[in-house]
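Presented as structure tokens, the chain that follows is alone, the form predicted on its own.
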Amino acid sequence: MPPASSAGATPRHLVRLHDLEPSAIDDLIDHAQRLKRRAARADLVGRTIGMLFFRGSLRTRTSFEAAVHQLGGHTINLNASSDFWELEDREGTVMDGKAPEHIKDAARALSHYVNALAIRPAPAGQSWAVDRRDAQIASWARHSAVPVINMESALWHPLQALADMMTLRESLGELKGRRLALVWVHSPEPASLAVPHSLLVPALRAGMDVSVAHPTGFGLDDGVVGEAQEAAARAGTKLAVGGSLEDAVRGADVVYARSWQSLEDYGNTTLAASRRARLSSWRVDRKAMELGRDARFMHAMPVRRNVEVTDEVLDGAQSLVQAQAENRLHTQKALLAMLLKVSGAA
């Protein structure tokens, strides 16, 4: 089947989960759990799904590679490293520097062999107010004819908070009045801001009251605030932010651990390590968890097993763990199916 750019569509992008309607996202974990239920189909017989990785990844190309392949597509993996070369996302630049193809260009010339994009883009890790524009991924979706998924940028995976909604639907039903406890956890080389970003607006919208604890400068970007403050507004859900580690796990109904980076160190790795040094006692463990109300365990991997949670935690009856990871896989099935407007994705 050839790709969407020869139908002359204008293709549907996700770079950010909130970008979806509420009834959207929900619609998308309805068929994911028809998926779930039953064989693999067909959908996607005839299509090739490219995926361009400037950075590393196991469960997100695995299950997205998976995805495709169980549907009946085909995937094309390219990786930065190996497989091709630097790209420029700035516009009207004098291109005589290291890149020799701007991404209009390596867009619209994919745009004819694939029917989608994947992409995942790396930041370049010095300045947080460059980072936070997400200039690559907007440029893919700009100037791609056919439909561009973000792998993860800078701000927002929304791979990941798919299935971390499906996961807590499935575990807990009804998510109105719940509440979800977001904490910071110490690592040694913590993750990006981009799963914590992109689960808050969703849940808050859900109807959960969220929490968020950090340590002083470990605060999340404030326009992404913002947003979460305005759609708890809307949906009259409460959002904390702040404050211990303790206060936010005491009643919640889930605790969700990430580590991510210091944006007042951003792009200071030295400054950063002492900084995180000091705060090797904000991590999970049974008596956190404890003081929820028979609280779920959840977090995106990979997790440095006894840094950022204990084992007893981490493989304990509560963990939801294995299910988020499992749920990407049938989350990206009817996402592709939706995006690709294929049979069956009512």
Ligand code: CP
Second form
Amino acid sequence: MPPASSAGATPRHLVRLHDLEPSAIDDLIDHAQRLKRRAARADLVGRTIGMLFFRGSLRTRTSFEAAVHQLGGHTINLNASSDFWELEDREGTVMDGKAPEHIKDAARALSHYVNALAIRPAPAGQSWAVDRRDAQIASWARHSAVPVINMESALWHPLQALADMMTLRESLGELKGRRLALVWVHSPEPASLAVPHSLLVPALRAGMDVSVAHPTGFGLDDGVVGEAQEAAARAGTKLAVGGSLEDAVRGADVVYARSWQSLEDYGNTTLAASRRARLSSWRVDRKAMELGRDARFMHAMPVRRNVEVTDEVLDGAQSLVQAQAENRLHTQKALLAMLLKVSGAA
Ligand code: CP
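What would the structure be for the form predicted together with phosphoric acid mono(formamide)ester (CP), given that what you showed me was the form predicted on its own?
Zooming out: every chain and molecule, the one shown earlier first.
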């Protein structure tokens, strides 16, 4: 099976989950559920997927490689730290700095060899105004002749959000009228904002009311919240942002915990650590879960036990974290089948 670049068609990328219509997300989840019941398929025989990691991953790398292999395909996995070099994303720049190659040239070259490219970029982490442009993943998508899949950029983690939507549907059934509490929790090393950002619009469009709780200074990106407010208005759902963990969790069907960086201290590690040090009470424990309505617990992982959430909640009957991790495998298979136009896919 030659790479799509030979066919000259415009490739379909996945940079953020809500670029897909809600019906397309539902179709992907239906397909993933069929694949979960019946694992053996040969949808990707003869296909090669290139995976480029500019920073580490445990779940995404393993589940993605396993998904491709279980469908009969092949992966080529490259780590920027050991296998290649820094790549330039700015257009028209004089490349006399550290990066010896432009994404434009790398994307065009790799498109000759593989049927899709999955990329986990590494934001520079100095300025949110710069990182929020998501310039690296945008450049790969602009210049690749084969589908580009975002494996977590500064703004978006569509693969996690897709698995999360499947997990929500499996656990709750109909999502209309359900309440999701998306709560900031303390961690000495917070993650990016990509996970909370990515779930907002798909959950609101699926009929859930969403409350985002965070301490002062830990608000989500304004542009992302604005877009989510518009999605809520169109869907007739509610989005509440800010306020305490307890207020968000009260009456919630799902408590989704994540520690994310402060955009106010972005790039200033000393100030950020000092701000976080005062917030260790922001964690999910049994008392918080009991404020919910038979609430399930979700977390994208990696998770710091007894810092972000207690062992009791993480290992308890209401915890969906392992279902989320498992569903990464099934949803990524369905997504690859859709992007590569495998017959019978959603
Ligand atoms: N949830 C997630 O994307 O995990 P990794 O960072 O281990 O890939």
